[in-house]
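The chain below stands alone, shown as C-alpha cells; this is the form predicted on its own.
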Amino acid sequence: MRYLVAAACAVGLAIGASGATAPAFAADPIVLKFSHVVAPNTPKGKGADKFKELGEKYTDGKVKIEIYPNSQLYKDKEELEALQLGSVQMLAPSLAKFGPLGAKEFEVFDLPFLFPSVAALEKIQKGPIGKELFKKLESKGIEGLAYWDNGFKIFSGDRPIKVPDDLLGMKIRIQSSKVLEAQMKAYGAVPQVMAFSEVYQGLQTGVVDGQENTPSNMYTQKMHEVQKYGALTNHGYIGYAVIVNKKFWDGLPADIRGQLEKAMAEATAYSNGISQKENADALEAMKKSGKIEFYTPTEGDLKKWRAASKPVWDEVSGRIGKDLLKKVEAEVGAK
C-alpha cells in the first residue's frame, strides 16, 4: 500500500502532462487517513465510520479509508499541522480550531445565542456564507469538504450553574477561541484552554471546574462522572468541518475524487442526520445514570444569558468581521 501526501517526491507520485499528480502504481490502493478526536459511538465519530464504509464501496476498493477516533494519532493542537504537512489526510476539526490557523472568521460559530436552531445553522452552512468560508481554508493549503452538526453545547461544574453570576470565578474549560474566552470572561468565569482528550481528567482532578459541551461529547466521554451539576442552557454550537490535504486532494483521479465526494455526501447527510437523536439519548443516559443533576433555565434566567452574552458579539465582531456578522445575523434572524 503507498500514502498519498502533501509531499509528492516522498511517495512515489508521477506527475502528468497537465502537471496534476497522479497515481505511480494504478494496482496500489490509496490510502487515506482520517483522524478525529472524539469517541467513535458520537455523531462525528459514525459519520467518519459511514464515509469509511461508502468511499471503499463506491472506489472498488481504489481507496483504503483508516479511521482513527480518540486522537490516537494527534492531539487537538497538532492534527491542523499534520495535515498541512501530509503526515494525515482528512480531519474533522471543531469550527473554533481555524482562528489560530488566521481563518478568524470561522470563530462566528463559536457567538454565544447567535443560531436559534439547526435549521439556521443549516442555512449559513449550505449557502454562500459557508462556501464563502472554505475559500478561507485554501491559502492554508487545506480544502473544506462538508460541515458535520453536533450540536448545541451546555454548561456543567462542580457546582449548581443557574444563571452568569454562577459561574463567577469557576475555571471552565474551553477550545482555543478568543471568541470562547471573551464569553467565559463576560459570564465572570475563568477560561482554561485544554484539549478536549484532557478534559475527563482536568475535570477529575479539579485542574478545571467545569466546561461546556454537546450532551454527546460529555457523555461519551463520561464527564457527567465527574461533575454535579449541569445546565440545559444551549448557548452555544459545535459544529466541524470535513478537511483535507488539498494537494493530496487535487491529485486523486477526477473519477476516484468524485466518487469520494459523492461518499462525504451521503455520509454527512446521515452524521448530520442523527446528531439530534445522539444528544437527546446521551442526555437521557446521563440523567438516568443519577451522578449529575440538571437545570433547566427558565425564560427570564434565558434573558439574563442573553444579556451577558451581547458584549461579546460587540467585542469581538471586529475580529471576525462586521460585515460577516451582520450578513449571518440577518440570515438567522438574531437579535
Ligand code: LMR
Second form
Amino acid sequence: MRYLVAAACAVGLAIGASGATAPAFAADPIVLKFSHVVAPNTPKGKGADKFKELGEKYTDGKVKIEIYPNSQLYKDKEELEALQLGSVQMLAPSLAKFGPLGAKEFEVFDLPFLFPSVAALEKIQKGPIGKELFKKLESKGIEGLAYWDNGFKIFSGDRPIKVPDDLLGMKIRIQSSKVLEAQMKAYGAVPQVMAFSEVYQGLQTGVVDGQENTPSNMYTQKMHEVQKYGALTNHGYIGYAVIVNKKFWDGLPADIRGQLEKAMAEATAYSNGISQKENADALEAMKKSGKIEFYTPTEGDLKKWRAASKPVWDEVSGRIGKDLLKKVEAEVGAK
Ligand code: LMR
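In place of the form predicted on its own, output the structure of the form predicted in complex with the ligand.
Entire complex below, previous chain first.
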C-alpha cells in the first residue's frame, strides 16, 4: 500500500512537472507588516486597518498587509530600529519619536501651546515644511508617506491638577522627547520616559504619578481606571508620520506602489476625518465611567499654563532650529 501511494505521488509530480496540466500557482503575495503601539479602536488603529482593507483591494491580493497593533511586535524605540532593519515595512510613530532618531526638527510638533488647532497643524504638515521634514528621513533609510492626526493632549494624575504648580514634584510619564522633558521641568514636574505599552502599569503601581496623552489613547489603554484626576489642558499635540522602509518601498513594482499610495491617501483622509470625534467620544466615555474626574481650566488657569510653557520654546529652539520655529510660529499665527 505504501508503495502504491508513493507511486501515485510520483506520477502526480511527473504530470505537474510536464507543464501541460500544471495548476497555475499564483505568485506569493508581497507581505507588508505594519506595526503600531496603540489599540485598534483609535484614530491610528482605525487608519491602519483602513489602509489594509484598501491596499489589499487595490492591489488585487498581490500585497498582503498585516497589522500588528498594541506593541505586539515592538515597543516604541524598537519599532524604528525594526523598520530600518526591514523586519517591518511600515509604522506610524508619533512625531515625538523622531528626535531620538536624530531628526530633531520633528520635535517642533511637541511644543506646548504652539498650535491653536488641528487645522493649523495640518497646514504645516501638508505644506513645504511637512515635505522638508520627510526629506530628512531619507538618509536614515526611511520614506515618509503621510501625516496622521491624533489630537491634543490632556493631563491625568493621582491628585487634582488645575495649574502648572500642581505638577510640582509629580513624576510624569513622557515619550522620549527633549522638548517634553523641558516642558515637564518647566512645570516643576519630574519627567520619566516610558514606553507607551508600560504606562498603564506604571500608573497603577505608582512608578509614575501622572501622564499626558490624548483622550483616545488614555481610554483605550484604560488609564482612566488607574488615575483619579484629569485636566483638560489641550496643551500639546500627538500626531504621526506614516513611514516605510525606503528600500522596500522603492523596490516595489511601480503599479503596486501607485495602488498602495492611493490606499494611503484614502486611509489618511479617513483617519484624519475621524480623529477629533474619536477623541471626543473617548473623553465622554471616561467621564461616564465615573472613575476619573476632569477639571476644565478657566481662562486664568490657561494663562498660567501658557506662561509656564512659553520659555520652553526658547529653550529648545536651538535643537529644533531657530528658523524652522520662526516659520512655524508665523504660519500658525502663534502668540
Ligand atoms: C505615546 O507614546 O504616548 C504615544 O506616542 C502613543 C501613540 O502612538 O499614540
